[in-house]
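Let's start with one chain on its own, the form predicted on its own, as structure tokens.
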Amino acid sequence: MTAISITDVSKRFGPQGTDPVLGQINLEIPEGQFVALLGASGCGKTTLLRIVGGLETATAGDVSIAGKAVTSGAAARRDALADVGFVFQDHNLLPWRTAQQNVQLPLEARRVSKASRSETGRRMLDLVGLTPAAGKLPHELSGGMRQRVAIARALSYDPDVLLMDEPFGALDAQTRDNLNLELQRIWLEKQKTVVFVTHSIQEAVFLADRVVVMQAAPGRVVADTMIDLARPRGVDVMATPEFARYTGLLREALNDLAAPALDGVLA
């Protein structure tokens, strides 16, 4: 089943005649697939993610999630986005609320009972390995811990789709590697459809089933690559020839070297 359908989506931030940020984007993402959107800053990958998540309006084209239109009116958009979670680069935790209270925030908005909120909050913190931090405020947590709370919050209402906008981009390399392992573990357990924005080739190859490479002026897809590496993946996979092959070919796409031929080579 198709989880996300993106059809002829374009975007410009200005009147007719302004250069578009996104050209015509067409993507079909099946249920349960982990897709990385890879590209340099300014290629439109975050804009595309925000359009899918209903945070930006497309200038043209259509987006649907599980067959429900995101690009229709407000009521239809709310229905389509009811099963979508979003994780940003900035964790956006409320500083006066504990880790568990932050995780429970979406459940409060959905008027879930207090007992059920508490049980879910504890369960989600356990999922991300933060049970001991349940009563701590954000300033008492490390950057990696805050991002894990943000992931737990996004999963608290059990969405079918998880949209992630460079969630580990501001973290040090070791913390980022650890969180990539943690995210892979959660994805294998939960089997959500994930769209993950990154500018790191290694991160994309390590995490994803499929890497969609974007280039700018206007933002467009130049390669769509299936990553055939066994799961679960440990950090040792990064030292293998297969991993090096994928990262090398994706680097060529990012550098616009033989990009038109890559779809056939990497499919």
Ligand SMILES: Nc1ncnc2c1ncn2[C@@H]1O[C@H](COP(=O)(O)OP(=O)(O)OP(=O)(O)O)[C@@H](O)[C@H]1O
Given for the second form:
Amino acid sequence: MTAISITDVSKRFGPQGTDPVLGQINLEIPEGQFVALLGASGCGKTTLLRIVGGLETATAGDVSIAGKAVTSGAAARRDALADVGFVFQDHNLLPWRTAQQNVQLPLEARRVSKASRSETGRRMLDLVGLTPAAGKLPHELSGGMRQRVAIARALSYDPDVLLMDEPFGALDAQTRDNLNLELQRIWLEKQKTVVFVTHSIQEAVFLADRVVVMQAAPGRVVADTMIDLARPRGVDVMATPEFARYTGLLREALNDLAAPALDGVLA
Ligand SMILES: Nc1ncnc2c1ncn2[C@@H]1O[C@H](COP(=O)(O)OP(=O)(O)OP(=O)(O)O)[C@@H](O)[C@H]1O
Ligand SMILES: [Mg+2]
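With the form predicted on its own already on screen, would you show the form predicted in complex with the named molecule?
Below: every chain and molecule of the assembly, starting with the one above.
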């Protein structure tokens, strides 16, 4: 079944709506697929993710999640979005709440009982390897730990779709590798549909089933390719010729060097 359907979505900003930020975007994302969205700064990745997540309205076009329209009014949007989790580059944790209290926050809004909230909070922290940090405040955690809390929080209400906007962009390379491994493990366990925005070709190929490349002015999809590497993937996969082939193709697509030879590989 299709988890996310993006049909002819365009977006203009500005008082007269004259700045075309997104051209016509069309994407069908099947249930359980891990999609990485790659593109230069300013090409509209965040805007597209916000439209999919109902945080921004499209100028034209439709988005539906699990067959429910995000783009057709507030009630329908709430309905569609009950099943979406967000993780942003800036973790957005409440500074006065402990890690576990932050993880449980979405459950309070959903009126889950106190006992069930604590149980889920503990389970989610365990899933991201943060049980020992349950009682710590955000400022007592490292950047990587804070991002893990944000992932645990997004997973707490068990959404089918996870939208992630450069969640590991501000982290050092080693922490990032570790979190990529952890995210893959969680994804293999939970089989969520994921849209993951990143600037890193390496990260995209490592994590994704499918990489979508966007270019700017207006934002549009210029390449869409499946990553056929066996899972679970270890960091050693990055040293293989197959991995290098994918990163090479994607680098060319990003740099607008897509030659006719790429047709069929990057459909
Ligand atoms: N609220 C807004 N009002 C006006 N213009 C906006 C708004 N939000 C985004 N833009 C413009 O839309 C374009 C795309 O922005 P967006 O944040 O989606 O890019 P991005 O691909 O996520 O970039 P980055 O990789 O740097 O995060 C940019 O030119 C930006 O200036
Ligand atoms: Mg962005």
